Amino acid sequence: MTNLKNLNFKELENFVIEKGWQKFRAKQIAKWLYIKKVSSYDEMTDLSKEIRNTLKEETEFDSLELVTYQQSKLDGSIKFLWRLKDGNTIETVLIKEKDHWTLCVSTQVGCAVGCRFCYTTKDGLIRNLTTAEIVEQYINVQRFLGEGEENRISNIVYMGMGEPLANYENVKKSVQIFTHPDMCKLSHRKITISSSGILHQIKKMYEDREFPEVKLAVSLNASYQNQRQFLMPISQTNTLEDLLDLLKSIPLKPGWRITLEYVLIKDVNDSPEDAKRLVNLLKRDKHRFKVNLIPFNPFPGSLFQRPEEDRVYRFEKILWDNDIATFIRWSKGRDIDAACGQLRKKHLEEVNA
């Protein structure tokens, strides 16, 4: 049956003319889907009951269920676990800002990528998310934190479960979704897709003129080729030096930066040397990045252990002075199953148990 967030605006109007209704139809059924996120069809009231009927008879409305959540005490973050149609789960982090809150969504089950530090890899890669599963998460946890603008989520990071590049059609219709003026309406500005560095994905998605302007941020983690071929085997083919330079030559709009995200592992890439070799690599073009480090969260089995403070501190401090814009971003949801994959492999080791 189809799913109709598996359907860009376009798609959707085709959909109804197919079905011989008014082209008009299309803006009130994606009203009442991305603006009001009803729960059912039933609640479209300016649709006649045949046309609810036939949707009732000929799509699915939903395809998450939720199975749990965790609510961290000491930073408010939440985390969600979906189950699929077809059993697996996934994983959704909605993160309290300063004066907003940002939703971190999953675009795969799993991740091929299989970089060292992350556990979601740790099963491979199961199967890629549709364009619905990766839509609903966001409107599912909208209807969990109610109406009003203090409840709105207005950022969208593509930063959960798996590569989201490597799901580039799906992931490409759900911006597609979340930026259209009668679906979402999220601004451009505020969704950014992370990417553990596919160079020709990231060259496909700026040429691409049906994929929205958003941001981007890379996965770096390492000053030099073998220290990130270690971290991230995808390096192998897709290195270092190639990364920089493709990330160098991308256009951006005035005033954006691509981000650099850098997970501080201990005694791993932590030093003043790894800090600055990576000023080093960054200098010619430093106004053209920023940096995001992330002191490493552990996880059950890891090799790898979080560096202390003043470490994190003083690699902060000798890309400052080198006036690169770094921004040390500690782990939300210390408290619970922080992550990325955790909660999910908990819940199916209990299952299994």
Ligand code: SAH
Second form
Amino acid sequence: MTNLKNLNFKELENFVIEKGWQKFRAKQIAKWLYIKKVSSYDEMTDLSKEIRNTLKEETEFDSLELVTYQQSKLDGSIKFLWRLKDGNTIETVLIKEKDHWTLCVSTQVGCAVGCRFCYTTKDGLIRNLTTAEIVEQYINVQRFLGEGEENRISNIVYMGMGEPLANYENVKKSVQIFTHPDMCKLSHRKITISSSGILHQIKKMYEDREFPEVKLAVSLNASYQNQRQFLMPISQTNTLEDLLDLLKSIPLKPGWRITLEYVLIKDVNDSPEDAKRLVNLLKRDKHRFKVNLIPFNPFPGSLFQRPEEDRVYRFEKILWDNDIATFIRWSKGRDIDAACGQLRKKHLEEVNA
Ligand code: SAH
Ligand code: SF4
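Could you switch over to the form predicted together with the named molecule, since the one displayed so far is the form predicted on its own?
Following is the full complex, with the preceding chain placed first.
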């Protein structure tokens, strides 16, 4: 059974027309789903009973069921665990920033990319999320928070479980729904897609006129090719050099920058020499990039360690001294199994125990 949240606006219009209803019904349905965020067809009071009954019979309303959530006592961020219809589980993290909420959404169950420092990829890729499963993470969490300006989720980052560009079509459609003026109406500037750096998919995204223009973050995680290849097997075919060449050539809107994420791992990629090499890689295009340093988040059985704070600050200082905008992203909710995939894993262990 289809879920209407799998359809972008054009497809929703076509659906409505095929049913023999008037075209403006699409706008009405979109308003209930994405602006009012109702939780059943019965609440769509300006649709006739007949239309509501057809929708109930022929479509599925929810694809996510809340299993549990945890709020961090340290920083107020909240982590949600959802069950999908096939029994798989995924996570979404709601991050409390100074003056707004940011939602970190998942795009796959697991991940095929195999980065050595990442918990999500431990069991490989299980499957892509549907568009509805991506969009409902936002709708359900916004409904959980309630109405009112202080509760509004303004920013979305595709940095949860999975590689967004390996689930290209569904991710694209979710961005269309998030930004469409008759749907979620979120600002393009406040949506960021994070990729491990699959070159042909990044190119495709920039050439695709149907892909709404949103911000790009790329997980660099290393200062030279061998190091990157060790941490991220994808770098064997998508080399550091080719990746940076591509990122330096893609067109950017005025004032927009590409974020480079760099997971700092103790004694692996956190030395002053690494910082200097990174400066060298970026120095000719420093205004095109900003760097987010993410101190490694250890998980049970992980091979690596988080660097001490002074090492993190030392690394940051070298970049700033060279005029490269750099921000440290201390993981939110370290007390609530913050590293992506951990709450899910813990739940699976409990279920299987
Ligand atoms: N697959 C995409 C988006 C999800 S991962 C990507 O790789 O960009 C989001 C970010 O979390 C990436 O920058 C990744 O490098 C980082 N990350 C993964 N595991 C981590 C860990 N254990 N500690 C800190 N950051 C981690
Ligand atoms: Fe996949 Fe991103 Fe984890 Fe790498 S860091 S395994 S790409 S989710």
